[in-house]
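The chain below stands alone and is given as structure tokens, in the form predicted on its own.
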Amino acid sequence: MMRLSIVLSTHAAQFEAVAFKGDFENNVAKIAGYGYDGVELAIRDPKLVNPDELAQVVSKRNLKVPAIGTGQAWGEEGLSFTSNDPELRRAAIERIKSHIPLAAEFGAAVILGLIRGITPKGQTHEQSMAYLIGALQECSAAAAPHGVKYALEPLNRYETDLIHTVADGLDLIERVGADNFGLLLDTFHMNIEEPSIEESIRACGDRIFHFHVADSNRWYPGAGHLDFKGILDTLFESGYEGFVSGEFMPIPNADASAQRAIDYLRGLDV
């Protein structure tokens, strides 16, 4: 059976496409009650959480943690691999490396979304890419001895100028040159940037380290026009064995969107 998870932020956050935020224990209980198999944790700073308490709450509900999101370090603090401020670049690298122990404990991938940043005014795209590659090589090297993988998410052109498509991501993988560096694919972003979501999944193959679902409007799957049956069949035919994780707007509210998402996805017979 397809293993499903949903994103839960351990703290309040500005990012809108997270159904559940704060009140960790209560939200984990609700997520388990809806029938999810896992919970993807969005953690701005590992220093803000107690790993033992997180593990206890999650294991009590028989849930897994397939991935840890890091985007709030950009959204709340402005940390970025590609900043023109060397102190911010260094802080971003150290923050991402600080997720390694918790990721190793959970057996989770570490997600790299907007922590890559956006090319600042006056800086060339080439310089941003050089900073990005250097940061990814350093982080991947630090994580490899612990068995931790990093998954970079191609994001649509309206959010960043860096890495929009699977093709961009595969090129980046080649340039980084680390076996524990791969991609997180997200159907919302793919619907904007990929000519064919299915063909892009096939092209990515075994470098898909995690997978996000949201419909074309960034609502829960089933609320837009994406062909999730075709997408998910292709995903699993490619050999993917990980979780399918919901990252979507809490519309009409967190609980309803989570319930509708899992009901729809379970009904696809994937």
Given for the second form:
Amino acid sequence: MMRLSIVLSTHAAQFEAVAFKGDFENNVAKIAGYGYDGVELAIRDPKLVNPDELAQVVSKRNLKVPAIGTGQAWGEEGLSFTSNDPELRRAAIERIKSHIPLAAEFGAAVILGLIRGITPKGQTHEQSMAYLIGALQECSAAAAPHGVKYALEPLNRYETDLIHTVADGLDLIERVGADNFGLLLDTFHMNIEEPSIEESIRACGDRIFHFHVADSNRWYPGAGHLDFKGILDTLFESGYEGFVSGEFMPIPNADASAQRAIDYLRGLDV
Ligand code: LER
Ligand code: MN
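Mind pulling up the form predicted in complex with L-Erythrulose next to the form predicted on its own we just looked at?
The next block holds the full complex; its first chain is the one shown before.
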């Protein structure tokens, strides 16, 4: 049976598609109660969490942590691999490396979303790509001995100018040249950018390190017009063995969206 998780922030977060924010223990209990197998933790800074406490709360409910999201470090602190400020670039790299011990403890992938940044005015796209590749090589090399993987997420054009599609991501993987560097595919972004979601999943193959689901409108799966049966069958036919993780807006509210998502996805018989 497909393993399902949902994004949960360890602290109150600004990102609108994080359904559950704050009140960590209570939310973990609710998520387990709905039948999820895991929680994807959004952690701005690992220094702000107590790893043993986190592990205890999560394992008490028999949940796994398939991935750790880092995007709040960009959203709330402006850290970016491609900033024109060398101190912010260095801080972003150090922050992303600082997730390695926690990720190793949970056996989780570390997600690289908006921490990649957006090309600042006056900087060329080539320069951003050079910064990005250097940062990814440094982080991947630091994580490899610990068995930790990084999953960079292609994001739609309205969020960044850097890496929109699986094709962009595969080209980046080639240039980074590290076995522990792959992609996180998100159906919301794919619906905007990919010519064919299924073809792109097949093209990405064993470099799919994590998977986000939201419907076309970024509501829970089942609330829009994506063909999740076709998408998820293709994903598992490609050999994917990881979690399918819900990252959608809390509409009509966090609890109802989480419950409707799991009911719908389980009903697909994937
Ligand atoms: C994060 O996983 C995501 O999908 C982005 O839209 C964050 O900006
Ligand atoms: Mn996502």
